[in-house]
Amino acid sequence: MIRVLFVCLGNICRSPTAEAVFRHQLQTQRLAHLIECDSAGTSGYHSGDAPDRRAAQAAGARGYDMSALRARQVSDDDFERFDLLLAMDYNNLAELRSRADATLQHKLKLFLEFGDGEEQEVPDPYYGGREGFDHVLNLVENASIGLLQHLRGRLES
C-alpha cells in the first residue's frame, strides 16, 4: 500500500480538493486497494470543519465528493505513516520541513512537482471567486495523472 497525504493550510480548500480528485481517479483506475490518499493542513484552524462550500461546489460541478471530507491538522504521526506528503505551496512545504525528522525529508515535495504545468504552487482560491477554485482544479486534476502514473511507476518495480 501507497499512502498519499495532501497538505495545505486549513485543509478546507486545496488539499481536500487534491484528495478529492486523486481519490476519484484511484477508484476509477481500480486502483483504490493499492494506493490510499488523505489530506491535511499545517493549521488546526477549521480541524473538524467541511470543505470550503464553493470548494465543494466546484469540484462537485465535475463529479467529485467532497461531501464525507472534514479538515484536520498534520500529526506527528503522519510523517511516518504516509509515503509523500504533497504541499500545495512553499510555504506548507516549509512547514513540513520543519517538523519533519531528516530521515524523513525524502517524503516530502511540492504537489506540482507531478503537473505538467508552469506553475510549481497551487494557490489558495480562499479570499477569490469561482475562477480561483475552477484554476484550482485544473491545477489538480493535471498534477494527479502525473502523480498517479508516478506511483504506478513504483508500484511495477
Ligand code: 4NP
Second form
Amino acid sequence: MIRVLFVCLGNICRSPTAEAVFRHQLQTQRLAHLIECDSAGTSGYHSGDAPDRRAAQAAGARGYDMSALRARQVSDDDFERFDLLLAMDYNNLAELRSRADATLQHKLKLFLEFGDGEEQEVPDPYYGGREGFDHVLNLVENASIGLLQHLRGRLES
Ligand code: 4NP
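Next up, the form predicted in complex with this ligand. The previous block was the form predicted alone.
The complete assembly is shown below, putting the previous chain first.
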C-alpha cells in the first residue's frame, strides 16, 4: 500500500479538494486497494470542521463528494505513516520540513511538482471568490493525473 497525505493550512479548502479529486481518480482507475490518501492542515484552526462550503460546491459541480471529510491537523506520526506528504504551497512545505526528521525529508514535496503547468503553488482561495475555487480544482485535477502516473511507476518497480 502506498499512502499519500495532502497538506494545506486549514484542511478545509485545498487539501480536502485534493483528497476528494485524487480518491475519485483512484476509484475510477481501480487503484483504491493499492493507494490510499488523506488530508490534513498545518494549523489546527479548523480541526473537526467540514470542508468550506464554497470548496464543496465547486467540487460537487464536477462530481466530487467532500461531504464525509473533516479537518484535522498534521500529527507527528503522519511523517512515519505516509509515503508522500504533498504541500499545497511553500509555506506549508516549510512547516512540514521544520517538523520532520532528517531521515523523512525525502517524503515531503510540493503537490504541483506532479502537475505539468507553470505554477508551483496551489493558491489559498479562502479570501477570494468562486473563481479561486475553480482554479484550485483545475490545478488539483492536473497534478492528480501526474501523481497517479508517478505512483503507477512506483507500484510496478
Ligand atoms: P486551506 O484554506 O488552507 O486551503 O484550507 C484556508 C482555510 C482557512 C484559513 C486559511 C486558509 N484561515 O485563515 O482560517
